[in-house]
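As structure tokens, one chain now follows by itself in the form predicted alone.
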Amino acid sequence: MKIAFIGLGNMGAPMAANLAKAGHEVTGFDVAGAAAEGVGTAVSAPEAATGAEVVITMLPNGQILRSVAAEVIPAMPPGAVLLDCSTVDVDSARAVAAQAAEAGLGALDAPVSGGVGGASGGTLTFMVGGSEEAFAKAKPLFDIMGQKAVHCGPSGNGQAAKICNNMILGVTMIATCEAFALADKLGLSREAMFDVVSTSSGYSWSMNAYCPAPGVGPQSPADNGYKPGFAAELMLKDLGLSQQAAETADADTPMGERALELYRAFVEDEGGTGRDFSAMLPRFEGRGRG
């Protein structure tokens, strides 16, 4: 398949490289001049998209997605698919899909879970919004770049699934870190805390698979000085998207709103930038009730 890949950053480059390694003809473009192994380079996004059966984008936000879509859609042949793997606001995903449809193209919003490790290892999970026809065309590519792709419904639903999932993740990580900090002050060992909660009604992915306490449970960023597996500023971005969507949909999400406030303070005022989102634990360790 002839593929264009726009956005060869920490996530995009290994995803594009895996497609090339699988035998697809991949041409990439990145505004910063980044490259990917086995991937050809174009001087512009429209040049990369010209004649491509699938154009994949991995971009920082909805505004940039809208701008890139306006450039590449006119260059794409009829029947091609615009596959956006960025995490952006639902409104931008649906606006780009409508623009693609007007041009006779398929469109999928397919944000990912799994981080840089999943991108490199080809083990990402894709949450996909768009038509069945476009999903079927892209499915072989999802199978190369990831281990699972879930079709969540029409355009925008992939983004909806991602931000709802990550709102839960942000809230549960904060609750897990709070509980460890409380356990410390009550004299309960972290190992005992983990052994009880991980097999009781408080278990969660944040506790069982990504424990924020170093030396407890499976290996996690906490065991590597909180070097990011999923950076706190990315959690802040996703929580912001969740609250933007909640406002648009008139949904009451007080826990999501409070999680956004706490991560904003952590990232902007408390040295959280560049640390894993589970570094909320040392943040709570050093704080009292006041």
Ligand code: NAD
Given for the second form:
Amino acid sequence: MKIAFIGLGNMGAPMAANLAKAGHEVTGFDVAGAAAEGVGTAVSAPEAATGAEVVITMLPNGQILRSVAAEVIPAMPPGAVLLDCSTVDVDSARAVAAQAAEAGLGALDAPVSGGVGGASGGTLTFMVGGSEEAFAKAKPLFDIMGQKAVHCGPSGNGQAAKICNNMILGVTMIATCEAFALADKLGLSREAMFDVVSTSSGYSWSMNAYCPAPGVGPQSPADNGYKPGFAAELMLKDLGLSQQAAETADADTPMGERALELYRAFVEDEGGTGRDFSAMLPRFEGRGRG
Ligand code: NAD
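Following the display of the form predicted alone, present the structure of the form predicted together with nicotinamide-adenine-dinucleotide (NAD).
Entire complex below, previous chain first.
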């Protein structure tokens, strides 16, 4: 397949390289001049998109996605698919899909989970919004870049699934970290806390698979000085998107809102930038109620 790949950053470069390695003809473009192994480079996004059957974008935010989409849509041949894998707001995903449809193109929003390791290893999970037809066309590409692609419904539903999942993740990580910090103060060992909770009703992915306490449970960023993993600033971004969506949809999300406030303080005022999102545990550990 002839593929254009716009945005060759931490995630985009290894994803594009995996497509090229699998035998697809991939042409990339990145404003920063980034490149990817086995991927040809174009001088602009429209040049990369010209004649491409699928144009993939992996960009920082919805505003940039909207401007790139406005540039590439006129260059894409009829019937081609615009496949956005970035994490962006639901409104931008739906606006770009409508614009693509008007031009006779397919569109999919397909944000990922799995991080840079998943992008390199081709083990990402895609949460996908858009038509069945566009999904079927992109499926072989999802199979190369990832291990699972879930079709969640019409345009915007991939982003909706991603931000709802990550709102749960942010809230449960905070709950897990504050409970560990309370357990410390009550004289309970972390090992005992893990042994009980991981097999009791307080269990969660945050506790069982990604335990924020070093030396306890399976290997996690806590065992590596809280080097990400999933950086606190990326969690802050996703919690911001979930609150933006909640406002638009008039949904009451008090825990998501509180998680956003805590991650914002952590990242902006408490040195959390560049640390894994589970470093909320040392944050709580050092604090009292005041
Ligand atoms: P990144 O900043 O490393 O990459 C984004 C790239 O887009 C950069 O190389 C930048 O130069 C390029 N870019 C910006 N504007 C452009 C334009 N107008 N035209 C062409 N290229 C442009 O970010 P990343 O970590 O690769 O993340 C990409 C997306 O994936 C984000 O939406 C992020 O939220 C999401 N995501 C990231 C992770 C992760 O662990 N890094 C995990 C899941 C989802």
